[in-house]
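Read the single chain below, which is given as structure tokens and is the form predicted alone.
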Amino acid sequence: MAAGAFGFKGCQKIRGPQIRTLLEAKDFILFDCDGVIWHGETAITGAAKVVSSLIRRGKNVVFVTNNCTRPRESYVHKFYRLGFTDVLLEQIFSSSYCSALYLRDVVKIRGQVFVMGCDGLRRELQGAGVPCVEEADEPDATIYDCALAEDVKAVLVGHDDKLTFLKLAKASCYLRDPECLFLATDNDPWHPLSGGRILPGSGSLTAALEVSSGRKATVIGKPSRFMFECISSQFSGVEPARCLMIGDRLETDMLFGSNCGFDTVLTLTGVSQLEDAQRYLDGEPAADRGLVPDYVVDSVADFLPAFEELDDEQSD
């Protein structure tokens, strides 16, 4: 039975039997991380069991995250720490890792990269053999008198909680060279914190640099298709029609799935809620339809009854 054969796709709330039908039609299950399988340092109830059950049933499970603050090795440790004991390095596709692949394998960078980002992003680039500009300014240096590196062929913007005006000014100077690439790990505008506070995301830093440079960044992470190209390059036989994207953010996860030709599932444990999706479904323009999930679940834990039904069938 084809996915979607059990009813109209478009913000459809699904449960046990429908989820089972959907999973049977898919080979690759793509998960966002924060807001979907964990919140910070707390795993979402049932998420580890869902991931383990999918892997045990022979599904290809991959994790696609716009979080560029940690290298993939650090993600493996986090998965294990939170009870996801069967997740391997090669299943993790972060925007920092995909940025490193883009610089190394797609544009084949011949020169240095100026990074507006955290140490985790820099370590991922260095691990791929991509040379980064070393920051060695005096504490009182300004854009009027600081040294500018030679041979900067790309500026890469990611999450940077140590952003300074000097970094922004330097990046603006490098981008005056039209041959210098302007890349962003992702365009997430903000991230939720506890107590109703928010953390500005990479997209807010990219926007500042776009204004100062008069240029537009090429975005590597979701909703760009490039993350899917990274997955396709490392797993054989990835067909979009056999992929399912599970995420919590309409503007990144659902649009990424739509851009790549995947069926999409919105889980309501993160940023976007059902009424947000409904507004896009009911509103204009039609271009916003890519932001509408095909299916909706309250939590990834809603997948667990589907596995129990499969186990019951196999034991009959």
Contents of the next structure:
Protein chains: 2
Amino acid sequence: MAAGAFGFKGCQKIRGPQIRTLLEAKDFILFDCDGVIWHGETAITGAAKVVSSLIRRGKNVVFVTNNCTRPRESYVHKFYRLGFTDVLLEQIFSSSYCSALYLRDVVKIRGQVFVMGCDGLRRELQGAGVPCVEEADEPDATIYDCALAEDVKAVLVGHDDKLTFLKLAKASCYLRDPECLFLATDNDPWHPLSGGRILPGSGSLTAALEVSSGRKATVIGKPSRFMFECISSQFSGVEPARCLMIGDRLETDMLFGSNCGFDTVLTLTGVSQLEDAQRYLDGEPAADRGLVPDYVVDSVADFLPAFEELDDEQSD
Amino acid sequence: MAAGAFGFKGCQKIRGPQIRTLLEAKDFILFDCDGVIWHGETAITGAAKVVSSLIRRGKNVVFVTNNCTRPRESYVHKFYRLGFTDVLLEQIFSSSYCSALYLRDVVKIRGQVFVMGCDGLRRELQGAGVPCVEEADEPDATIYDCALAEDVKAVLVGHDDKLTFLKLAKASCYLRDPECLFLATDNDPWHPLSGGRILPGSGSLTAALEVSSGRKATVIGKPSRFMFECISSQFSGVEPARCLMIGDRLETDMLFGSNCGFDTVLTLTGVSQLEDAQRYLDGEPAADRGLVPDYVVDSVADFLPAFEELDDEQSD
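Can you swap the form predicted alone for the form predicted in complex with another copy of the chain?
What follows is the entire complex, opening with the chain shown before.
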């Protein structure tokens, strides 16, 4: 068992008994959310049962999402609404929450943060006591004549469906100050919508700002290890070898797992497909191997038979 | 003379007699505009006299600008307004004009172009008979529910001070079709404003769209050679060895000159400084040598004494 444990990353398709053995070897189960346990406002069939079965069996279950559009409180409501009724606030690690921790606890920011992102991101920062520049409602202002705040010590970019040229220009001006930090909640390039449409992600807006500023952003979300540091600081005894990362995106979830030393499971209900993983497995450079999942399942619902067997044993 | 002619690119600072020898060896003088002959609405002192002196001496003078915000007609007015009274429409090669030529004559576009840029760019395309998607005035539309045109065969990105998230999202959706071309008027990362502020350039918006679409844009403006092809198609007998490119930006103007086989002059009235050129000259990789100017002047006004000497000779 455990191809991953022997250093062989091979997109191994696994089923009931193998999943059971894998889960027995792990204490911490990390789930991505969108494309893994839900699609927007629809839960993936069986996902809520998988999560509650893991929790009931004493596993530490945490949710690690690059979605930065809402504060954690709002996530708790969403989990409940979609039938994940036993998920608590402290199990949720979003890139907005981890950005707030980074600004408050790691860099101990003194001054304001200019947020190029949604209100939810701003609310998460404010909830952590990190002050944000209030955007004045000035529809006719331009970068030639608008006010710029004096004490901006960080620009934080996230998903921003209210992006305007003025916001991008202001952020570019703030980043002229080399002492102003440049952070991105995550680097997701785009997100799938229904009907073949896509939504540009934080990575798209970050790229715009990287070019206009000539600087590179520090990325907080997956695949950066920082989210694991947040988890480790709030749960005791987290050992990478006993963690399993389950996600739908090679470039974020699988690479995050590899970067942290976890075994990884790709679920095919989201963005990345088996062929994508195979391309990274077959191709050069070898550095891309971190994007290859150890294991593959069609859906997290594939975990259910593993619990049934366990239940059978327990009821024997 | 002509360090450039011997393949030695060396930021050589030149003055009156050397400038005179250089100009005598050239038939075509190519000027960038902003930072070279004007700053916004203010002409650089002496620039208008330099341009008219060159024209009077029978040189072919052309203006090669990555500014895509206005159609050529509007440039003629600007030249006249700032004292360049003998500049004609056919001397002006802007990235918006060359984009229109590319769409009409090179790819012979059948279908509409989605423009992420200013009205001036759209007007230039329409003037060349290239149809553009009309943007409906729908302030509450989102990418989830907005209309998308059926026959978009190219997305063209330029400077867009009215950029919104919806425009970026629409462009990203159109680029899902592999038959939809992806063009950028230019790749300028930012433009200087007064008071230390900056304006994100087309290159910034292009980067956002490259990330959200996972594709690379074809760049029309400098440093791409295409603008030289436009000039060659409209003037006969353009020999690269007899062309001189004068600009203020290493990454666009100097590299464009190098890419086309011209000698190049950096003028220090704009974005790039001598130290920037020196860094490219001293640094690795050797590929960056194309960014190093052959010659450097403080301002195009440094050309004036060369004409005075010529005038003296002619009046002898």
